[in-house]
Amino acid sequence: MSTFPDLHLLIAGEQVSGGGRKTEDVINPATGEVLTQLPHATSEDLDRALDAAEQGFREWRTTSADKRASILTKAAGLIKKRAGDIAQSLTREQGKPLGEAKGETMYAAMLLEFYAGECKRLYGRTLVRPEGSRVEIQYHPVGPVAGFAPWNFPTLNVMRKIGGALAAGCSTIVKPSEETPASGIAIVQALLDAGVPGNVVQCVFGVPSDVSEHLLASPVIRKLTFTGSTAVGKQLAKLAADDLKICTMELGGHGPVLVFNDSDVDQALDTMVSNKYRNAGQVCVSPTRFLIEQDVFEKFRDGFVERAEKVKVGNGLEHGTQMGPMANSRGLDNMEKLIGNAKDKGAKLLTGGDRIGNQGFFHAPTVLSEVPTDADIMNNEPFGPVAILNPMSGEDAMIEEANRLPYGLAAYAWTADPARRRRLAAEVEAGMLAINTGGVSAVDAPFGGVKWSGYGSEDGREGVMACMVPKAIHEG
């Protein structure tokens, strides 16, 4: 793909741009160049999208499960077929290596395939009652859904906002990130091309606070789904509360990794170092606080630094690149502040710590050790390519530190002890726990957190049921 795709809104099945609408630049984070301009929706555009979503919901909710499943399956096939081109756009606007971009897009297609199957598994139940009485529990789509997706996984996050809702029978309006718009447009266009009606799936852009306030002020929207920071999530939840809209919130994290002295240290290192620097650490479930039992701390520390220094950083379109740039200059500024504060507090900088070059937004893979708990980076999600390695005295202290923060999205543990695994599963406060693996996501498993990391789930059956409401029918 030699040119970047044209950008537009998708409202009621129509590609909307021009007309004197405000625009903003879309930047390539590897070069700093302007790729193109993105049009913003006007208030009239948003009102039109709301009217269309209301009509689309009435139509889509009565579309048979077989037909919905067929359309969504076809859309998944189109996304797979177009994955190469979509990945090119994704890498250029977001920065991650091309292989990661294609893998993400294929995962989005796989998730949609799963959701398509769920169309036919939206079961109710009948309760036991005396003869002559009957109670049936049915599940119905909640209504039009507004979804707000971030820039770090611009195809997958868009799919998570709309896939389950479409399977449930809801209409959707999604706002992908203005920094990575082409990826989201491509996902929505594939759904439209597969036969989802234009008033059932729509795509808008604009100043985020303006768009969210406009959509959430409308009684048409009955559910909000959001991925992003805890601060923004809290603000959106307040807006949604005014109309008692149902919410799914997938918010910030600060992933602890508990490494015990009975673990396979080399396996843990090979898995977690690549996991840490995936997408330049800009992952809500990124492993961040490595809590390492004292007996194996030095071996783990030295092995981590050795592997981090071998990570090849470069343009995501270049062959062999393992870590691309950060997605924007804000990330670089945040890294500088957090690393500087940690060093001032007494942390040891073992490798990295600085920006790479003066073109684009590249930052070196970074490792800090012996970081005190009052350092900002120990309490605020860094969302960048930095790992914190701290020695710990034993299991109780490790669990206590893992649970210290108000976040609880993903956590990781490495141990050979089956009894300890059961204790960790019961005691670590997280929506997802990976033991002796780096993966916390699967299309058929719920994805979500606890505490300040949000509530509700995406993916799995739960991602569809989150877009439905129960109704009890009592017959005498």
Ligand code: NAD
Given for the second form:
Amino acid sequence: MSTFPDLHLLIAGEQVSGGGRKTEDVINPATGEVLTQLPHATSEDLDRALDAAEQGFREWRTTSADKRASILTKAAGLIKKRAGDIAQSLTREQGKPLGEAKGETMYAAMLLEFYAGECKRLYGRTLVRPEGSRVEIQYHPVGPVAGFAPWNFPTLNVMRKIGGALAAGCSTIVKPSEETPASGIAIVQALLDAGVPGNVVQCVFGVPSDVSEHLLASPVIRKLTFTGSTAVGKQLAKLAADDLKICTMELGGHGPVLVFNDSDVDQALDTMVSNKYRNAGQVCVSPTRFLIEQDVFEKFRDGFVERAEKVKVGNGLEHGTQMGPMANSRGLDNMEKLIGNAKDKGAKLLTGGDRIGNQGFFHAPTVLSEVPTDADIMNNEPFGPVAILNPMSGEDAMIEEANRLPYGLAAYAWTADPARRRRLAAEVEAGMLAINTGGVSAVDAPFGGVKWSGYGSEDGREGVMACMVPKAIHEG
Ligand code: NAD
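I've shown you the form predicted alone. Could you give me the structure of the form predicted in complex with the named molecule?
Time for the whole complex; same chain goes first.
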């Protein structure tokens, strides 16, 4: 097996580690073994990164769009070329199967390619008044951006934090998750190797709240972008508000799936079961509450359980594994509490329900049915390999249940009725709605939520515009 990469901070283009800095263990969730040590940034390191980002912004904002586009395209090519190696360390530090790790990394490269193209499409507009005056509307990069990325998609989330900002002309400081640092470092290193200046893209680690408080206290940072739980998102938005920094918040969800009597049940099952257990359910857009119309409930329930029981769980490095371990022991504890509480409230456990073995953080693919609304799992994001299957009667009740929670990230629906599709598009409160498909993400479409799932978009043109501010030039 290849050796695990050395870990370091990337500040002003330098690899920084050692020097008595505090470190923390990076754990392989499939075995529980310590892979290596991750250095934490000191407060001086963070100040140096802030100074560099300020300087880097001055340079990068005036770098031509053509040059920015060509550097970002080159970086995307490097990431694709390195995807096999990056996937090896991603799987070892995060757990997901190697194929998913490589696919995620290729997708991160494709997103960067899309953003590179957007560099050349950052148009303004001109209002020409009949009496001869004009207003020219320009868009300028907002300034240095601080990005905080979680551990569930260790390469893609880092790209989402920095790709749009770099295309817009911003400098960036990203803190990947301390639990999955090698993947984030690999993305930033590819950007550096392709020619992004060292003061334009930097990477730091530490105690998350210390790093975010330090960076957000600085007037240098003009924008915050965070992916993670709603609770932490709210705290960070408050910190950002002290200096009126712009925010993009990509937070939790509780994906409803509306399965109607007129749907193609087999197609829905083939799509949604693998979607549910992808990345062991640790996906912000994971389908969670299946709301199934009465006539197809039994067929859907039985087909779901049959498929869930066939999911091959194992070490993500092993050929044939379809679901790896959970990424950390917190995930297992959360599953145990939520499933226990659901059973106490009267839910039926149809399969799974427990961790697997004592080594690593494996949990069985789990299906609950007839879960009452007051069970915790019907209200809090499980972020794990568990599906809730509840029978429902009628479209209105299903939409009402879909919209009941304060979350609004991804929602799914299966129906053959075109008029119903239009009604769902209008009524379901979500940033993304998938109808007769399991996909809610595309590099050229905005990705983000409403209500407690956050605000601002990543991906698509919106992901770049979220890092720009308008300026209106009025000419007489
Ligand atoms: P968490 O909210 O504590 O951490 C999520 C991420 O945010 C981690 O990577 C962590 O390093 C970072 N973080 C935490 N506090 C921070 C701070 N003060 N400043 C900057 N970064 C900070 O939750 P967790 O235990 O790691 O994950 C569990 C929950 O988080 C899930 O139930 C889910 O709701 C949410 N989550 C969501 C996503 C997503 O894609 N939206 C990803 C990961 C976790």
